[in-house]
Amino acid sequence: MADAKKSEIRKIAASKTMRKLMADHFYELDRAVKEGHPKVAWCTSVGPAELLRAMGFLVYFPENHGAMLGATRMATETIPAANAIGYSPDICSYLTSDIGAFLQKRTPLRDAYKGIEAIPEPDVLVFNTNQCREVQDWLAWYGRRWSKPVLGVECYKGVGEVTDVHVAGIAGQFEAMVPALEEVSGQKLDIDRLRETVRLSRECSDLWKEVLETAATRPSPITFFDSTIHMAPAVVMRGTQTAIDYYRELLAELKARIDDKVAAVEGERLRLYWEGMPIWGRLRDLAMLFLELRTCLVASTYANSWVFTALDGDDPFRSMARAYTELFIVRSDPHKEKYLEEMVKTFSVDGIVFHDSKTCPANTNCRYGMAQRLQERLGVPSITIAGDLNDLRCYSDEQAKTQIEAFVEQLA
């Protein structure tokens, strides 16, 4: 019985609050569609959500729905429907699982929230290609389906230092959206409201960063698997006081854990870094495996993707442009390696787990020798797990388990 107790995932009390916040978020969107007010905007997860909120839109994030499809494993059944209409099995499985679910008239929202039957139909769809080109194609499909306007930002790729030229280019594209958004929303942009929304978003970002940095403590009070869940308000509610209040609550709980030396992984002996997308359909299985190995995944590039320290309410358009161009996925390999080196040192990492995500090459960084270069320079070993964010046909439970157990044994 003692061993079984050690293998229990330590629950975070703030999870109860977060579940209510997410329910409120989806019910509000559902009501807006049924009542015709407020207007609903779809936005890619690292798109200009602040601008949309400031113009009175409720904001829905399709990647959040994609992650839900993955976590509930519904994606495995819905992906083939998108493949059947011409979308390759090799492109983003968020996209294919989401479009496939729409074609099949399915959504995990129906099971999670009584009374919600479908995803919210948008009045406008807004993308930023800083993540990948798929988000543009994804929203364009729905735009054609519903005959709704699709607006977007074409971002730079392989950026080293983010310069004023980069910032001006993206800020100009944000500003160019405003007239079209005003036409859809029926109201003029209030620049003071935008400044306040950006300020709230920055405060949310700073708190989320502080939450993640609690894992630098030994033992860590939080794991990568916890962060994939608790990042939700930073994604779908940034720019709101609600997200700020939530992260204050979560941060207080984690600080109390640190004071009481409460470990997320009992008997923590090793600390690893997760690089790449989560494997949504296997989060709990992997969390249990690492827990039993007394190994804590203390940090990840993925969870840190919603830390936007450049946001500044006094200069909303340019600071949004800088923040959304400084994103890890946008940057050059030398910059990414420098960033990972800093993370390894900050979190006292013993090894790195690279996830080679089949359908997400944009957020897979182990295909061009980066892992080997980091090991040579830092002396930090790594393994590469083959898988995917949503398509579990690309992932082998047995192979991954064998790799991870062998890696941990070697480190130990």
Given for the second form:
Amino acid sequence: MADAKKSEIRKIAASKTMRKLMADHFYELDRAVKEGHPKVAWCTSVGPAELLRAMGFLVYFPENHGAMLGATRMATETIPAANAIGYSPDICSYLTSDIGAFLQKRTPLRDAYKGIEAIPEPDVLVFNTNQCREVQDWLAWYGRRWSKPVLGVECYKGVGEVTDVHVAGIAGQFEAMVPALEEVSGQKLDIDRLRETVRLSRECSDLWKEVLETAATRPSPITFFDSTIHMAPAVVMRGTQTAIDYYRELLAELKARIDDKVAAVEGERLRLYWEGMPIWGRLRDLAMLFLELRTCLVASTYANSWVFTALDGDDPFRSMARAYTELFIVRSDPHKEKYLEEMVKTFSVDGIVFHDSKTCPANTNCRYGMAQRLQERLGVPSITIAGDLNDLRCYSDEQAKTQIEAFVEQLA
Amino acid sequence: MADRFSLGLDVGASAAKAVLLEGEVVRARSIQRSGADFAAAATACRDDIVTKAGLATGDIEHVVTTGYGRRSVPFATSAVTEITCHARGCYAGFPRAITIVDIGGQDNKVIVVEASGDRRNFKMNRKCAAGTGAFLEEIANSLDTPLSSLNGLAAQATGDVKLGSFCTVFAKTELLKLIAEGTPLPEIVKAAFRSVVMRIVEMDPLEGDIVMTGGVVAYNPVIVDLVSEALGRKVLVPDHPQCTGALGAALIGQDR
Ligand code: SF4
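Please supply the corresponding structure for the form predicted together with its partner chain (the preceding block corresponds to the form predicted on its own).
Every chain and every other molecule in the complex is listed next, the one we just looked at coming first.
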């Protein structure tokens, strides 16, 4: 049973800085749309943000908006509007909640940031199918709506070893996008600026990785739930000095926690890994549940998806191609299992929680026997929670809670 | 000594079950419908138990609750999930490596227990009624037949009528078709039972000794026969299959 005594989520002081950065990010985009410059590009979360930034675009990430729709639970009300125009309840609920919100003229940005009335209308929309095909359909909808160009990269799938062939294929597509982007932005690509942006992005990625790795310490100074919040700058501001400064601040705070033996989960007795999408509308409930169970979700594939160690300012196109193809989501099952094995070791994980996210097969890795193979090979037990990233109609609080509690009873 | 008595209360979606242990011995059992008020059902169970055992409520020191309503019982001394309790309750009856299949009112569980009694893993069915007690209630409603008569009807069937679909709503549409075709009632009920069995065997490879528990099993032994038939070996059933969760809870209470 969860400990009767109520625990409190330990607040991270850097959150205050992050909230300000996020506000600046959205106000800057809003101003750009109202004033007509700089140009705004929409980009998928693991799309070529560095290229867009280097070409002078302000970059907006629709998945970030999707996560806000989920976290505010507005998604459950907006999804049906997209379902009604033919976007199935079985497809990505970021897509359906975002398009549904647009149709209903709603956005959580309006509640969070006074004066912002709508999501920023783009001048161009850019996707990379490295994560899934849905992003292409999603951006295409807005492209049609606003008659704006939609550009994209068609990525490989199920990649084992990332080879020069893969890298050349993707780098070629990035380069081929440049003329169209130049036309929209009205500026020529400055290769030195791209190099610098890629370098900054790499530095951001390295710091974010270091932040996540603080969780290897026992007790961990950070939980998966913290990382789902604090990854925002790595997603929306990578390639800027601002993101780097932010992660320096956060890292210093977490290192101080380690020095002072401050645990994110008081009395940490179990350490689990979260595999799959967050359940945005239930982050707080789940964080509280794990806290009461004195169990820390120390690491996740999800938060690590914004670690791009291959980025190299000296070779911007090819290194971007490599970094965006090396991602977990692009890889074959044997590669993914090796990756998870490393994670289990690095973070001294006692068990894995797989989230079978109804509408995101791309981030759901328990449907082809992986959990069973890992248990057999590594002896790591796991559970599978049925749920969804944004569509709470696919999630049972009680069933998930029972499974999590039973798992902890089994491991404790 | 008051703390010799340990009460296990399994407050499930359709019924509350209680087992009172005095040391190793089961002193009393009770089963009450739970409905909308878990606390009331739990209280009714406890009151019934103390009456049967000739005790006062104060004589019971440990009350361990389990099941969906486990956190709704004000007099509980602790709460443990039904997965842990079923494992413990079944292992008490079958102290060896077992795989437990529990068919509950709202969900099904498969729990794999090692020879040592430790749990290896568990699974719960996905978020729909298919294969659960709720499915059979729906079927009984559609057929305008009391739930309690399903087993007797299924036992009369001789054919091999099947329902093909996974989903409860689709299965009910299939029922309408069978009714329209004039399929005899016993055959239709057995088809619904087969559907429950299919939902179970697709949850897990079900290796080794299988122990079945839960209210559906208690009232519908034909389902146990069908699982035995599907697995090609005899499935084990404890003496009071509906009460293994409560027994496990009472045993856990004794440890505390
Ligand atoms: S990866 Fe999943 S959640 Fe993200 S856009 Fe694709 S389908 Fe949606």
